[in-house]
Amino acid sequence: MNFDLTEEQELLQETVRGFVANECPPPRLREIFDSGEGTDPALWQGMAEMGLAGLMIPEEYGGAGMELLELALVAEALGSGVLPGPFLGHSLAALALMLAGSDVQKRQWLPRLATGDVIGTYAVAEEDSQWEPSEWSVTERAGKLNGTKLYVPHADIADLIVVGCSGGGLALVERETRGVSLENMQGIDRTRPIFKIVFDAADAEALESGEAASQRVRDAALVLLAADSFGVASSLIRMSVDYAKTREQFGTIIGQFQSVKHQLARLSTDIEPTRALVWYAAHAFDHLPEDAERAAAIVNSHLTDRAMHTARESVELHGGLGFTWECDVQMWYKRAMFNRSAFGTPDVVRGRVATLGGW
């Protein structure tokens, strides 16, 4: 791998960063955050018009045909502005269909997912934080789905839900079908509202090769969460530096204190070198299947942990203000919390790294 981005990849990421800065500045972000809805139809429409809803979907189905690396670059840019919206669940649902759907299922859903007219989400977690395909218990038999899924992002606005089933299989369910009921779980990150979904003999279609695909989708999710966390942590450091340049204490700008300088420098040196880890894990997913699972687990466990540490330190650097609802840091803090828990905490994911290493 050439450890640098192409001009096209840099342009893609800069375009998305510009979109986030222009369309969702902090005042608008706070409005969405305070409302608790976690979405803005205009934002999603704008993302869809940029092609982000179908970035990895093959061109024959109306997508851009790009790879996970491009998707991770977008996730980093969205994480830097903690942009609300269904991008994560939608991307994973589309990927699951690409990997495991039949030709009929792909022709039916992928074009509409690519335009963003249909929103997808991905439902895998169960009781006791069971994210692993081998632990799923929801059953699909004769086209009927039974069981419960937890922590499903943006399920309230999703048209299509890809559900993990016992044995690691996957199934498609339309949200409006009979036998599907939702309950808001009041998650702490209001940019990604989460839901409990109960399936009671809901009509469903099994994906052809779901068992093989579910592992790949999990790895993609780990990489995207790591990329989002990198964006979150980078923004928190910038916000803390800006605050340290303006906040006075004892008649002195606090950024002049050695302890503050050292704290900010440590955070920067913790985060910036991990950018290459994200790029490598995404590249491995696309081109190095023998290393993809391990790379995804390593980058996720490291980045989500580091981002959470950065969030805690940023609250401290903002002093008493950092602990309050009025301080914008809390929105980035809560996004870091979501990323750290989704698809397994760092300790759980590190356990997989150890297993893969034969320890």
The other form holds:
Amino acid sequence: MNFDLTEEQELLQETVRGFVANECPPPRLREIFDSGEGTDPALWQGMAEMGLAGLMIPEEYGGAGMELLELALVAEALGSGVLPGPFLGHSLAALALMLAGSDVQKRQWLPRLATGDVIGTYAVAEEDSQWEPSEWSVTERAGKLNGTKLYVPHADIADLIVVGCSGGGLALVERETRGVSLENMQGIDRTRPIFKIVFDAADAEALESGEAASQRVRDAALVLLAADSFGVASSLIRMSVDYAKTREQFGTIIGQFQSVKHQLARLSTDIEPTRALVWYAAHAFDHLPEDAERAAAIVNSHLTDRAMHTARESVELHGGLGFTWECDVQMWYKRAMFNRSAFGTPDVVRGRVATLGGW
Amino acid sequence: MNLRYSKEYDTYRQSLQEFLKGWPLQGDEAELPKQKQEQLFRQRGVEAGYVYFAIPKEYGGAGQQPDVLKSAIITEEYARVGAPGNCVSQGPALLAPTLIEFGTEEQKREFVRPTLRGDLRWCQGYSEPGAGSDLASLQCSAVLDGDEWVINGQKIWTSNAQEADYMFGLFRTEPKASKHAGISYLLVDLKQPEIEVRPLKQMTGALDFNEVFFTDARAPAGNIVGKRGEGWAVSRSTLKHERNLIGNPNMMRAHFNSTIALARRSQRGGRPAIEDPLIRNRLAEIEGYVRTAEVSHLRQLTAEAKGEELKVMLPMMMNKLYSTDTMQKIMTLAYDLLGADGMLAPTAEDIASYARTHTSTGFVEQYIFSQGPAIAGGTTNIQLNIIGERGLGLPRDLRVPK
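So the form predicted alone is up there; where is the form predicted in complex with the partner chain?
Expanding to the full complex; the earlier chain stays at the top.
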């Protein structure tokens, strides 16, 4: 029994943390955030050079052949700096291809996804927040795709879109294809712009496997959003602690007041032990098939909920400043909002926790 | 990362399971009084090397090399079959490891074995009426008179003093020294007329804790653990064991499972409560906390086994608070599931038996009892200060100028 990261895993995470700190410190993040672009080609380029675009893609296709645990460690580091860019959708698109693509499809796309030259995204949700594979209604027939997807991250810069279809299957569409039209939905999290995509007899190619693969990708998404949320929450606590160590009121720094100290200690107690929960769910996805699905649902509902709670408290801890656009907290706050709402809100995901638990 | 145990540990677990087939006792032995049966089986556990695993043989333990993972396997397997393993009362759980760490050879020989066997029962004398959270301001004094300490003053909230033979506690021996430096850790025989134990009734109705009054009570000079004026440091060790005792995730899981069972048999609108979306949601939310405690425990075990505790210092500091809060969440849901039965008082049987969670009134008792850990071993407010100051590096509280 060894519930700990390997040295390589720790090094990977440290490297990504270092990259985030150096390449996207808060002033740079602020520029990207205010521009509304939601991305920075140089950042994606840097990530691709570190191999992060193909982390889980098998080595035979030019990837690093790692597991979801490594991907989750990266997601945590990216979440802690709310790094803008297409990492989430790209990773899920690559995973969908790995799990459901034919040999030909894998050979055609995975090597280019692995280098980051081709950016992927994953189009799932439809009207009424339908994220579950069994609920999808977009149709793929005879190579033509029809229907509408919502909340698709970074669709504007994606070259390849993996689309969930009725019956839980998946299809591949190139964005630069006739019959694919995009509309910016003006998302709250400016590090991950979201789009409505209408497919009108767009040329598409079905992936081989059906609903089981879609469910695996859904579970991976739940874990990655949880890992990102853990990063978001940990950073918010650190920022709030730093603020409480410098801000003076009543002639002393506010961290000396028990109300502030206890609020911070409670937030920390809520979040710090969940680092292990993220590791466990990712490890279960890779190695414990009997518990993978439920563990993903538990970690997602728990972490996206706790991170949002942390974000709200962090605003309060920053006083009036906390409610301003100028305060950095808002950028983390909005990432927490994205994470909480994507792939099902905590109450919806907890419904699955209950059902999967045989309750 | 690998959650499977190596072959060595799997084999160890199998031989332990083989041994545990001896519980419950069979034949004539099954007719013995319950307490006798438990004592008998625990003694066999010591001989087989599974009980008081890492305490040296010469002091009555199993004398095995300390091994965090083996200890965890033992705890799990004993809990699984409900066998009486390490006695968790104050003596074996708190004093024995403290004596192994700080005691003299004579003290270890005299006290550890009978304590482990349950022949010598202990209570912990820390709190006083004016020294609860601010423990270091305690006043109960011990003055050396020849080869004896003469003790005067009062202790309070002393759990199990009514049935204890001895008290381990903190006493002010150097009145002129500063607050923390004037305290010594002494072992005091409670069976002397100069000591009076008066029970205090808990809000559950149980009579587990007491006030203890000392009027020229006596203890041999050699009953000091550690040096004069250094009792504070010794008590930190005991407190560490106490907080670990309170932060165990096995208990959380057991109570959570009982609450699921309760949700299955309780009714909401003519249907089992477990079918109610609100109840399902609350259960799932709480499981997020229970799972977190369990896997965080695995992470801490790994770190401990590798001698890397510093890596997980922050979560370790949080264990007591986390488990207290989680237990309260579990018991609050259970209490709600009871419906109108939540108005019933615990029965004498609930009070006498530990952690009964198959009757309504047993749940009521546990609901009330879950308040206790927020106070015992340092109140939640004090824990929050420790986490804030030592864990997050925030400045110390404002102090009232003298």
